[in-house]
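This document starts with one chain, in the form predicted on its own, laid out as structure tokens.
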Amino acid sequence: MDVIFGRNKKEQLEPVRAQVTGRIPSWLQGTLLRNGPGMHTVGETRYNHWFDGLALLHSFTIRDGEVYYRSKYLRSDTYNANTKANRIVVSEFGTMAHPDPCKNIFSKAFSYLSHTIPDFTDNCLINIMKCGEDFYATTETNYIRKINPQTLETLEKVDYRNYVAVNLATSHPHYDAAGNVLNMGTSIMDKGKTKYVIFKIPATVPEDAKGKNPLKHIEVFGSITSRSLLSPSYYHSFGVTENYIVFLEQPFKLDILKMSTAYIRGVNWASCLAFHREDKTYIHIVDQRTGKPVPTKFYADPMVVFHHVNAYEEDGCLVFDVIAYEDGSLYQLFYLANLNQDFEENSRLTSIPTLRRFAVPLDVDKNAEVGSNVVKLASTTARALKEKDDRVYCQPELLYEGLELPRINYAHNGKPYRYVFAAEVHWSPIPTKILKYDILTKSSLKWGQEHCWPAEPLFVPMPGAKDEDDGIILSAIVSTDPQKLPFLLVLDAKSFTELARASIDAEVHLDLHGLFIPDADGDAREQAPSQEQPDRVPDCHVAPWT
């Protein structure tokens, strides 16, 4: 496991040409840009949790059937401070750092006070966000870092709080048809309230506007008051439809009082996050047109959701699909101490992620009997049972067990859809196969190979696509076999057969999320050397998997 999780990865600063076997479709021109943790030890110090590692960006530039790879650590303030000190001096969620152990007692007291409301890290290691013409590395704090997608250079640091009152924000924004960014963040104890804030970043700025930076024109168009002032829900993503926002206030909660004293107690912020099994999951539906929540109180059994898959409106109902866990044990598993020789045994202690479909009636019949199912859709067995006092208890349809990192054809985001592309994770949170799940037929197609761990599968539609699955799947594959080179996998999304793989003679890390930038958004030719330049090609030939 140390080969995958614990070992620091080297940067590949200059593009290296991969060895392609098979044939990459000629229409596929652009860059797959990815993000994830790559460094877990600094000097003699070590992060406690895999999700704490310093962000390592990497890109796969596809040009005329060839692939070029490069990687570079995000030069965040966190990275710079740590590397300068040659030890971890900036706290992450699972690792509390004490930067000045030799300070006198008065200086220490001041440090404790300054951490009461912590200034979070800018180690933006989770995802990549497109904002207008710019790209940002993102995490779940109030900071994002602008990057150059061609060179992977780190540019300016942006604090959301300069534009919108949020202390935390998701790394899974949505994009509407106009390219506007929709996102959510938590505003902790602002004006006596803790709220979940929904905001929009415009794709373009009016010509007569004073500032050309889209972030200066952020619009808050809705909010939800937290059920608890001092214990807001943790959330990693949310859902959207054409007219609504779907937010799950789950019983996986952050204790603000504990967080405020974490530094002085010498414990990490993750210890302030707890799953409350006795509580419920509250389903909030916000009308995008008015910014107002739907008044009916919807709830479900306690669960933990990291990833929403999709949502859409159908016959007076809002249908949404999520990957759900029975508890919060997944986060515990990724402490580096658990990623050891007992990993297989430890992983069986976590709940299995399941694809669940919920259906919520947007207008509940007031005359419906208490206890009756107010969902009348033929397309799902999901139920919503009416209770007293305007409450509705929602029971999901269980679609598939053992999958994570879901992606869809984004042209169907917020609309009816059929296919989920995901990593299969049976009995372990580590991906072993890539999965295509057909919601309509309840069938699946899979790709897998021994010793191969696939990253999140990303769908790229082919030009002029007619069917939802007309396109290809891209996934970066790392190997537990040191004799086997990592590679970029190219699958036909319809048949799930392998079209090509690009083997890379460089270190490739297990990443989290990212996006594909077609040449229209950024010319891949700027990111790869010309054909005249010498290429570094691996000696090892890896045959296509069938």
Ligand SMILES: CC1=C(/C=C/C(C)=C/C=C/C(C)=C/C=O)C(C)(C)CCC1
Contents of the next structure:
Amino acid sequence: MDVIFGRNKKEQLEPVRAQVTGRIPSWLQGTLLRNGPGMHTVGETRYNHWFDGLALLHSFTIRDGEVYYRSKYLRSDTYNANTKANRIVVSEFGTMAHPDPCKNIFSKAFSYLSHTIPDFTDNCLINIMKCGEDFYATTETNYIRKINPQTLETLEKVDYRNYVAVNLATSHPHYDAAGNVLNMGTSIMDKGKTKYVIFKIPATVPEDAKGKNPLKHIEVFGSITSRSLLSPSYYHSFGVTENYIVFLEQPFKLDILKMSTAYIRGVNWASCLAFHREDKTYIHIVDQRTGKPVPTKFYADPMVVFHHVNAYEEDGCLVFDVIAYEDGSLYQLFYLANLNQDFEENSRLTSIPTLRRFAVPLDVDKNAEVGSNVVKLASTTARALKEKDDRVYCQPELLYEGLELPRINYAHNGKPYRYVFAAEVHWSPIPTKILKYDILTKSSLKWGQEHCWPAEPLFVPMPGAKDEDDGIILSAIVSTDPQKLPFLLVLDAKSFTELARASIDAEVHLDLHGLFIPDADGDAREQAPSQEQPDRVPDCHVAPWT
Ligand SMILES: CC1=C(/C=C/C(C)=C/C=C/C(C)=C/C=O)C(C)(C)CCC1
Ligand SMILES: [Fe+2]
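Switching conditions: you have the form predicted on its own, so give me the form predicted in complex with the ligand.
And the full complex, kicking off with our chain again.
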């Protein structure tokens, strides 16, 4: 297993043509662009955690039934500094580097705590974000890295803090119908306050002397004050509906005091993150139209959520679905020391990730009896029990057990929907199957094969799609059998049957997240894949973030 997780992956700079068996639908033209950790040792030094690995971008370009694969390490400042020093010199989530050039802030006086928030890594390994016409590799710090989605070249380093006061931002932004980005970030101790900030990056902006930069036009349209100044919640994603934002202030918290002394104590960032099982999960609903939070104090039992699946409004209620854990142990499992030969014993989850549906009333009847259920939806058994002082205790409906890396048909984001595509995981964090869960019938379809580890399944709608599942699923499959090549799997999203697979004679790494960039009607098809393509990203005829 160490081989799969911990071994450094070779870049595939020249596009390699895959061996396709089956038939890729002719309408499927575009590039699946994904991100994930690919290098875990530099010189003699080794990262401790899988999430520390240096970002390796890879793409599968699908053109006229053929697939071309390429990969390239993100040339972040972190990558360059490590490579130059031939050892790890920049700290990551699970590895504190000494000395870290980013941490020279500690040589300054500790006069104001806000000055002790260190400069973080720009090793953007988690996801890809589309912002106007630009694409960025993302992580959870204040940095994002512009990339060329065709050549995978690394472009500018962007510091969110130049545009919006956040020290951390999620790698899971949302997009509205116009392509505007909605994201959230944490602003730590700014003007004596710690807040969760909701911001919008517009898709289209006027051109100035330096061209178009949507980031210059970021609009903060709401914020939530953290319950605690020095221990804000950690969060990996959030939910949106047509009119609201759903934010879970969960009892999985960052300890800012610990973070400010982590470097001098020689401990990693991960050790500054703790689950407080005695605490609650606070559910914040912010009205996008006013930027104001709904005044009712919704809360639920302690849980840890990394991925929101979807959210929508129904009959005066807001319904939201999340993948939840009973504790924060998931991140513990990804220490590379646990992902070794004795992997099966060392990396058992202490709680299975479950799909839970919550429902909260948007307007709570002040006269409702204490103890009564104020959710009256026929579609769910989720409950919200009225308590004293504007408090409402929410109990979810358990929909499915054992899934992670959820995706949906993004045309249904923020709206009622029926299908969740995900990786199946049970007591181990490693997916062995991909799954289509039908929320309406509570049934599921699966795809799996011996020795195959699937990546997050991504849904691409077919042109003129009518049903929510009219389209295909793409997933990169890595094999634990050294004899078997990795491949891009193409499934029919309706029946979950295999349409095609494209075997790749190159190294393919286990990745995290990404997006599909459809070709504009045929314009990029003329180009041989080995030729450099223009920087311009083709206009998309379906949502580019699907
Ligand atoms: C470096 C760094 C961070 C990095 C977190 C990362 C890299 C999280 C990755 C999460 C993933 C991949 C989750 C998958 O479900 C923090 C804790 C935000 C803050 C301190 C500095
Ligand atoms: Fe994620």
